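Okay, so here's just one chain, in structure tokens, the form predicted on its own.
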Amino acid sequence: MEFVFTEEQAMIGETARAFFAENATSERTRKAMAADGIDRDLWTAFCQELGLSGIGIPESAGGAGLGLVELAIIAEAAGAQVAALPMLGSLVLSAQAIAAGGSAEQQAARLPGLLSGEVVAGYVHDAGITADGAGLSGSAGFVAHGGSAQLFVVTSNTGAWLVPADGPGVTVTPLTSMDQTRPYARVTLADAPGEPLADPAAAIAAAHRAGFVAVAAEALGGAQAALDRTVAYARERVQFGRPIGSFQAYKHRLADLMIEIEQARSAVYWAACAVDEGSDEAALAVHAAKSFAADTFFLCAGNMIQLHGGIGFTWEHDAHLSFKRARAIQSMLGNGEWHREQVATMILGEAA
């Protein structure tokens, strides 16, 4: 495996980095979040302008045609400003769902309205959803973005579906989470008539590969961004006549939460390459990434309102954005606990 960016793959990362840091202010986020959780403006000139949107859908799906390390460094510069965007939901998990599973009707008819950004997707899965006869059945909670989703990408244990939002026997009910810049809502299907994706179990692994690896690209992004205020506001506060990152108490926490994130880094774009590459070791790396980025975002988040100082722990500080974020991202996609038990059961088998 090569991991060292390519020069493409380098541009693509300083102009994600550039159009997130200009764009996705904090203010335009704060708004987002008394709104839907969805900066629209920020969400067209991304898929419309920035022309990122497809990264990694296939040529023959309509996308660029690359790959998850490409959406890794996408996902990576988003999380550094912690965007109010349905990315994860519609371009990862729904998107990847419907160009690995779908028929090439489906994904004529689909993927242009999602990667234009008209079209918001949600991704609901619960191995509890039946179908029969008279359509689908169950529910599932911690849908990203269900509330403003016009179309949803259904899973289970025993096929995959596409599900209009205002179809019947379709109830969408908003939960009010930690998260607000990722509002969830609990997606309720009673006798719902879905379309079946042509390769259920296509798009179920693709939808979970890229979503594994595209969180924990989010959270190395900001655990990295929450590192990098810190250590300016270290150098700016002075106490006692010194910059406070001059003390050595200090400097020490800076220094361990840096290993964390270069050890967060490796993780993330081994899982990434992995992938991309068909590797044995694939299915491991995208457990250890999205349980290791997580927990380091969350490490580097809780430190970054400490280290603060009182300032850290008022509202008004985006230190609170990133803190939230990095507790939601531990809890969805499944949390580190599990993704570990699925590394030790791979490694270890009947041992574990």
The other form holds:
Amino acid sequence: MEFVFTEEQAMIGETARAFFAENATSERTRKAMAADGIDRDLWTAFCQELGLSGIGIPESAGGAGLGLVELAIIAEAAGAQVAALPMLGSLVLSAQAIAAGGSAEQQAARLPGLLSGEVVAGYVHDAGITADGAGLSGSAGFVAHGGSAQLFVVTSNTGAWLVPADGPGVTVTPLTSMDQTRPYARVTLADAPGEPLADPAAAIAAAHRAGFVAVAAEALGGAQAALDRTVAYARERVQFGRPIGSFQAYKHRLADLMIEIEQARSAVYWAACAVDEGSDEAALAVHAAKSFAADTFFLCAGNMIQLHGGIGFTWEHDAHLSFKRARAIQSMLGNGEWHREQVATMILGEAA
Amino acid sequence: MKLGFSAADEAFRQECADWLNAEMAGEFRDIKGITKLTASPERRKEWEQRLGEAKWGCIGWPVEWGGRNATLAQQVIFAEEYARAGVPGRVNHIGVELAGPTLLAFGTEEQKQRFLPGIAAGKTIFCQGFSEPGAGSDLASVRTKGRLENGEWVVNGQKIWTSLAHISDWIFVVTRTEEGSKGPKGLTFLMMEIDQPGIEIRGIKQINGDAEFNETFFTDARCPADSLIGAVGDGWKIAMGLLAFERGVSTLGQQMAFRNELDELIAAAKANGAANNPLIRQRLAKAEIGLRLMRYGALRMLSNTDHSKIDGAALTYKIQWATWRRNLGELAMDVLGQAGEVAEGSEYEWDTLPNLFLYSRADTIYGGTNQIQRNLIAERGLGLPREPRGDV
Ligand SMILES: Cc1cc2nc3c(=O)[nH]c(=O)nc-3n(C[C@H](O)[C@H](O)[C@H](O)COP(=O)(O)OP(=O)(O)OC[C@H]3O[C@@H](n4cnc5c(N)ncnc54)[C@H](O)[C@@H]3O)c2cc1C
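Condition change, the form predicted on its own to the form predicted together with its partner chain:
What follows is the whole complex; the chain from before opens it.
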């Protein structure tokens, strides 16, 4: 038992934070927001130069090994900058599904393109997707970065397939999305040919586990950044002849944010670690992390606007990027109520 | 980063559990499951001594002082197994967790000799004399006076809210020893024997009907000149050092007691059907998540060895658990409904869950109120301007 980062983990964190802080600037993110929500240069640099894109994918599948703790460290750093990248859909959900549920051939054919960033994959999940022979039918309304994907990993609750975005029967409709750093698309399948993954159950489980932890980590990074920026403002902005951060009502709100963030930090790394260690707490931990960290980020981002006053309500200020990202994280991959209901089922000893 | 315990640690866990379970099934079965702080004090003092004899009383202390030099993981494990076995809380919590570590850190060799063996053996029960009627959150404004007279300290004044003073042997007292001094300057930290004519203790009844805390009056109370920890005027430094020990490993044992409370609540919700209510389910899930996060927050805090930076997990820990428990008490009443508002029998005495509802209102007050915690977090953790002091 040693619940602190190893030296290697601390180094990954430093590298990732420095990379995103330097490159995922507000200016660049806003350019991406005006387009398809992907900063291409950043994506290429992250995947090809930084050497961290294969983290969390086993070496046997062409990844860099390590686990969800390291993946969470990277997602936290990216989340702090609200970076406009298809990391969640492509590197986390899709790549994890293929690495865990794809055959050796499927891994060899698909993962290199995803890890190098040359192929963007979108993750399409809907319980109502049906397979009739090789043809898939159904639709999913909220596929993150779906409008930019060349490949889809499509899952229902029991099946998992690979579907090329330009294949027959596939319609992709990009949607004007509140969070422009991760815009959604509707993906409709009408008897679209899909290549089944070898082990769909493993693919779905791995994708969702990693997805819960990664968005939770992203939320943690975003929450901490929202707090840090608000604290900096609280020190410099003066009203009534004193820094606004000297008013107790203001201080206490910031303290409350820190209290939540510290718990979110415990949640994220507990969940990541529990999954990596195969602990029997893992199932509960990932639901705890997703729901808790998402709510924490939203609380922090909402307060970031309020505690900045008028400037916080402007398009120019970055507060709304956090606010919208936080809201999106709360809804995606199961909302807080759904995750807590999973926890309730477990602790009440009811069969899921 | 690693959460799992080693095989050796798991073996140690088994050893702890076996011993504790055997004691709770044997000679001490009458105290198993007691949660009320004031219940069966004499038997629980005997239990302290039993722990001492078997060297389970202060396992984190050095071997030479009656400890086992236990590793962090072992301390965590013992604290968890202690509560899991349904062993009641330590009546000498203050001695073992606060007075002892303070002596180890700041005491002279002679003082360690004088006090530590007694604490380790469970024979010297301590209480904490900090708060006064005029000095609560603002501890630095204590007025109880101490003066040196013929090789003795003579103490006059009043402490209040002194938990378990009525069953304690010793009290440590923050006194103002420099005439005319103000605030944190001019304070001295004294260890005083309670059984003397100059000290009078009067119980104070609490909202749950129990009387755990007391008023403690000092009227020419005395202790030898060498009863001070640190130097004359160091009282504030020692008191602050002592409070830092409050966030130690014992918090994990406390959490296991919370675990027992939450389990009882979950069982109650299942039994009376409240567990079918989706709103209650959400709140139970939140309580579960909060408790788990408390555990991992504590493990982060205890694993941290880099003390050059502010440790956010440590700084936010008190308000986190206090608020969690207060919320649990409210949830307990929502689960129980009006059945929680009546007691069996004619005594004003409450079962675990209604008592939790009442008692947890104190959790957000003692050890620094939630408001004071927020000030500390904002000032120390976030570097915001300090609260201005008035001069009323
Ligand atoms: C069950 C129990 C056991 C205790 N045991 C002990 C013990 O063993 N030994 C001991 O020495 N003490 C003990 N205490 C005392 C405890 O430490 C004090 O009650 C606590 O520090 C608060 O002080 P106070 O009661 O004087 O309240 P006050 O300090 O008067 O506070 C009253 C209210 O004002 C608020 N307030 C005060 N200052 C500020 C500020 N700067 N900013 C915002 N709000 C503020 C507080 O948060 C609180 O809500 C115990 C208390 C309880 C309830």
